[in-house]
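Shown next as C-alpha cells: one chain only, the form predicted on its own.
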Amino acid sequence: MNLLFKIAWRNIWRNWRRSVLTMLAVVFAVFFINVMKGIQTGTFEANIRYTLNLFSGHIQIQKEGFQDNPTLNKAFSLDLEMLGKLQNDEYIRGFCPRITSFGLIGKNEKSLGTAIIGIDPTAELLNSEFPNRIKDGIFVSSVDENIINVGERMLKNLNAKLGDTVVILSQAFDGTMGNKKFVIGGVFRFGNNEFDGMTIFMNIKAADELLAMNNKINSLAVFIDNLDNLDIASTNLKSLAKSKVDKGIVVLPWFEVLRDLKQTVDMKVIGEIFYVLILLMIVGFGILNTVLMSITERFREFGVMLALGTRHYIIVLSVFIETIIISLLGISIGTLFAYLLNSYFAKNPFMLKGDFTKLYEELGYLPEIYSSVSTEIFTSTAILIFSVSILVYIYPAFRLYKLTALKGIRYT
C-alpha cells in the first residue's frame, strides 16, 4: 500500500499544472460552498434569535385554536402547576404572559382600529428585547397602569403626541363593552408598517381590568437560553399540556407561530441546494476531465505494466489514490480558508448601510451580515465534495479495467 501511495504521489506531480488546476477547482468549490452556507446559516440564525427574543418567544403556550383564530375567549389561567414547571425547567430562561384583543383607540374625533396587547412590564424587561424598540418616551410602566405604548405610525395617524390622553374601547371577555382612558407614554418602532400602525401595548393588569379577564391570559411566550434546546424544552412543556387536555392547552414551537419566518428559512434551504448542485457539477466535471486526461496520456505506460503482469486492480487503485489525494488536499485548503473567513464575519458582522438598512428593518430583519463556523457546515461540504470525487472516478476506472496490454501499448 505504501508503494501504491508513493507511485500515486509521484504521478500527481508529473503534470503538476493540471493537478494544481484541478486542486484549485476543488478549493474554489469547497471555499464558496462553505462561505455561502456559513453566511446564510449565520445570518438566518441571528435574525431568528433576534425575532424570537424581540417579542414572540421561542415557544408559546396557548389555548387550542388561538393561533389561527385569536379571539379573546380563547383564554386560560396560569395556575401553580404551570408556574412551577416553567420556573424549574433548566432550559427555560423566562416567560411573559400576554392578553390579546382588538378594539378602537380614539383621540378627539379621530379613531382607529387597534390590536390590544397586555404585557407584564417586569417580565418583558427581563426576557424580551421589546423594551429596546421604544424610540421615544418610556416603556409600559409597572407602577402607572394608565401608560400605554403605541406604534410610530399609529401616533402619526392619530395626530397625537407623547403625553396625550386617548380612549380605548373593546368588547370584554364577558361580552360587555369596556372603555378606559390611557396616556401615551412611549412610542415603539418594529419596522413593520402594519404592526406599527395598529398595535398598542398596555400593562397586563390594565388589560385585565379593561377586558374583564379575571386573571386569564391568551398566550404565554416562553424564552430559552439556547435555540438548540428547543426540542427538549418543547417536549417538557408538551408533557405538561397533556395533563391539561381538558383545558385545551397546546404548546407551539416558534416555527408554528411565525409561519412566514419558517417559510423564509425553507426557501433559503431550497436556494442553497441549487447553488451547491451547480458548484458540485463544476468541480465534478473538473475532476473527471483531469483523471481522464491523466489516464489517457498514460495508456502506453499502463499497457506495458499489464504486459509485465500487473493486475488491473493495482492500476485502478493507483489512479484512485491519485484522485483521493487531489480531492483531500483541495478540501483541506478550501475548508481552511473558508473557516478563517467565516470566523471573521461571525465575530465581526458586516453592517449594511443606507437604503439597505431601511429595507432590512422594514422586512423585520437585522441590517447585518453574520457567518457561522458550525461544524456541520464544513463536514457536510467535505463529504459532498469527497463523494463527488469518488463518483466521477467510476467511468475512468471502468476504462482502465477494460484496457488490454496490446491496446495500451499501441495507443498514440
Second form
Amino acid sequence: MNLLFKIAWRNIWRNWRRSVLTMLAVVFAVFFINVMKGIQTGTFEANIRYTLNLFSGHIQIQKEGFQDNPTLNKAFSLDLEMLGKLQNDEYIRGFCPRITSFGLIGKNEKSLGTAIIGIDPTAELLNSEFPNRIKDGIFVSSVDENIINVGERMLKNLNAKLGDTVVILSQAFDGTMGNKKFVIGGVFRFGNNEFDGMTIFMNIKAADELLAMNNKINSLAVFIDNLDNLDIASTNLKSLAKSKVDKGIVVLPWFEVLRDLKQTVDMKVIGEIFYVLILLMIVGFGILNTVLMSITERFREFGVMLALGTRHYIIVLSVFIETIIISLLGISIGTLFAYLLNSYFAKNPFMLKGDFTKLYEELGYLPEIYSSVSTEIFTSTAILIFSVSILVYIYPAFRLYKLTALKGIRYT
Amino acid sequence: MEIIKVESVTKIYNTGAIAVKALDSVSLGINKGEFLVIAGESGSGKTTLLNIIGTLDNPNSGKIYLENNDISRYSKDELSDLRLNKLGFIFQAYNLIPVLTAIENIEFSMMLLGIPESVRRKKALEIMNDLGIDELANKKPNQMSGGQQQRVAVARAIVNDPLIVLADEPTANLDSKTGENLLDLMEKMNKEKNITFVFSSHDNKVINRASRLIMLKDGQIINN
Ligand SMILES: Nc1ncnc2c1ncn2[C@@H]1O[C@H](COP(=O)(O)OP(=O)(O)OP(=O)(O)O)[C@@H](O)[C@H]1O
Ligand SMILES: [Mg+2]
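Given the form predicted on its own above, produce the structure of the same protein in the form predicted together with its partner chain.
Now the complete complex, all chains and molecules, led by this one.
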C-alpha cells in the first residue's frame, strides 16, 4: 500500500502541469456548482422566508378542507388552552387569526366581487410584513373598526379614493346576508394584480360581526422563529391539534398552503440539474482524457512492471490513487473558495438594479440575490464530482487491465 | 541440471496477409549456471525466443518447462507470480521505473513479495555494493547514464536469486567500453553466485563470453 501511494504521489508530480490543470478543472466545476447551488438555495430560501413572512405564515392551522375549498363555514374557535400552548411554544414567534369570506363591495352604483379578510391588526403588525405594503393612508385599525384597506387596483376599479365610504355585502355564517358600511382608510399593493384587485382587509372584530362568526375563525397563520425549525414546530402543533375536542383541525406547513411556490422551487431545481450535468460531463471528459493520456504515455513502464511480476490490480490501483488524490485536492480547494464566496453573499445579498428590481418585484420576488452555506450543498457537490472521477476511471482501468507486458514494452 | 526445457516451439506472427514464422520447431535445454548467448542476425527470432522462455509470450505450438513444470497451463496471475519469484529481466533500455530511485527499483520485486523494508533495504544495498553502484542508490533513472541504468537493472534482476536472468541485447544501447563493464559485472555474478544468464545478441563482445552459443537463423537453431 505504501508503495502504491509512493508511486502514485510521485507520478502526480512527475507531470505536475497536467496534474494541476486537471485539478483546476475539478476546482472550477466544484466552485461553479457550489456557487450556483448556493445562489439558488439562498435566493429561494430568502424568497420563501419573505413570502411566508409577508402574509401566509410558516404554518397554518385551518379547519379541515378549508385549504382546498375555503368557505366561511369551515371555521373553528381558539380556546384558552390552545392559545396558551401557542404562546408558550419556544419555536413560535407569533400567530394571526383570520376570517376569510367572499362578498361584494359597492360604492354608489358600482359593485365588485371581493375576498374579505378579517385580521387582528395588532397581531399582524407584530408578525407579518404586509402592513408595510400600505402605499397610501393607514392600516386597518384596532381602534376604529370601520376602517378597511383595499388593493390599489380595486380602488381604481371602484373609482374610489381614500376616505370614501363603501358598503360590503356578504353571506354570514348563519346564512343570512350581512351588510355594513366601511371607510377606505388605506390602499395596499402586493404586486399581484389579481390580489390587488380583489381583496379587502378589515378588522377581525368587524368581520366577526358582519359575518356572524361568534368568535370563530377560518385560519390561524403561525409564524415561527426560524424556517429550519419548521418540522419540529409542525409536529408540536399537530399533536396539539390532535388533543383537541374540536376535531377536524389541520396543521399545514407552508408548502401545503402555497403549493405554487413549492412547485416553482422544485421546477427551478430541475432546471439547474441540466447545467450541473453539462459541467459534470466537461469535468468527466477532462479527467478521462488526462488519465488516458497519462497511462498511454506510461504503457512502457507498466509493461516492465508487468514483466517483473506485478499483478494488474496493483497498476490499476496505483493509477486510481493518482486520480483520487487529484480529484480530492480539486474538490477541497473548489469547496473552500465556493464556501468563502457563498458565505459572503449569504450575509451580503447582491441587490439587483434598475429594471430588474421592478421585474422581480412584479413577479413577487425579492430583488436581491442571496447565497447559502448549507452543508448539504457542499457535500452533495463533493460526492457528485467524486463519483464522476470514479466512474470515469472505469475505462482507463479496463485498458490497464488488458495491457500485457509485451504490448507495454513494445508500445511507442 | 536442466532448469528450462524448450520443446519444439513454433511461433507464427500474423500481420495482415503474411504470416511470419518467427520460431520454427525450436528445442533447447538450459542448464543451471550457464552463460548462454542466443545469436543471429536481425529478425532471426532471438527476442521472440527469449520472450517465450520468459513467459511474456505464448508459442503457437510446443512446450516450455520450467523446473519440469509445463507452464502452458498457468493462468495470467500464476505466470505473474512465476516471473516475480523465478525470473529476472534485463531489457535493451528503459528498464527502470522512472519515479523510483535506483535502490527502490532494486527493491521493487521484494516490495511486491511483501519482504519487510529493513530486510529488502539491506539486500539491495548488498547487491549494489557487489556491483559497485552504491553511489547511485538515491538517483532517479533520469539522473543516470544508460550504462548506470543497465547496471541497476542487473542488480534488480539478480537481487532475488532468480532461477534465470533473461537479457535481450542488454548492451545494444551502450558504447563498447560501458558494454564491456556491464558484461564483466554479469560474468562476475555468474561465476560468484552461479546465476544462470541467457542473452540475445549479435554483438561479438557478448558472443565471445558465452559459455555456450546458440545460432538462430530464420527461426531455426543452426548450431548448438
Ligand atoms: N509483434 C510482432 N508482430 C509481427 N511480427 C513480429 C513481431 N515480433 C517479431 N516479429 C517478426 O518475427 C521475426 C523475429 O523477430 P525477433 O524480434 O524475434 O527477431 P530478433 O532476432 O530479436 O531481431 P533483432 O536482432 O532485430 O532484435 C521477425 O521477422 C519480426 O519481423
Ligand atoms: Mg530482438
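So that the term is clear: the rigid core is the largest set of C-alpha atoms that superpose within 1.5 Å between two forms. Numbering follows the first chain given and starts at 1. In this text the structure is predicted, and so the values were computed from the model without any measurement.
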{"item": "Selected hinge residue, Phe32, Met198, Phe255, Lys268 [rigid parts, motion between the two forms]", "value": "Lys268"}
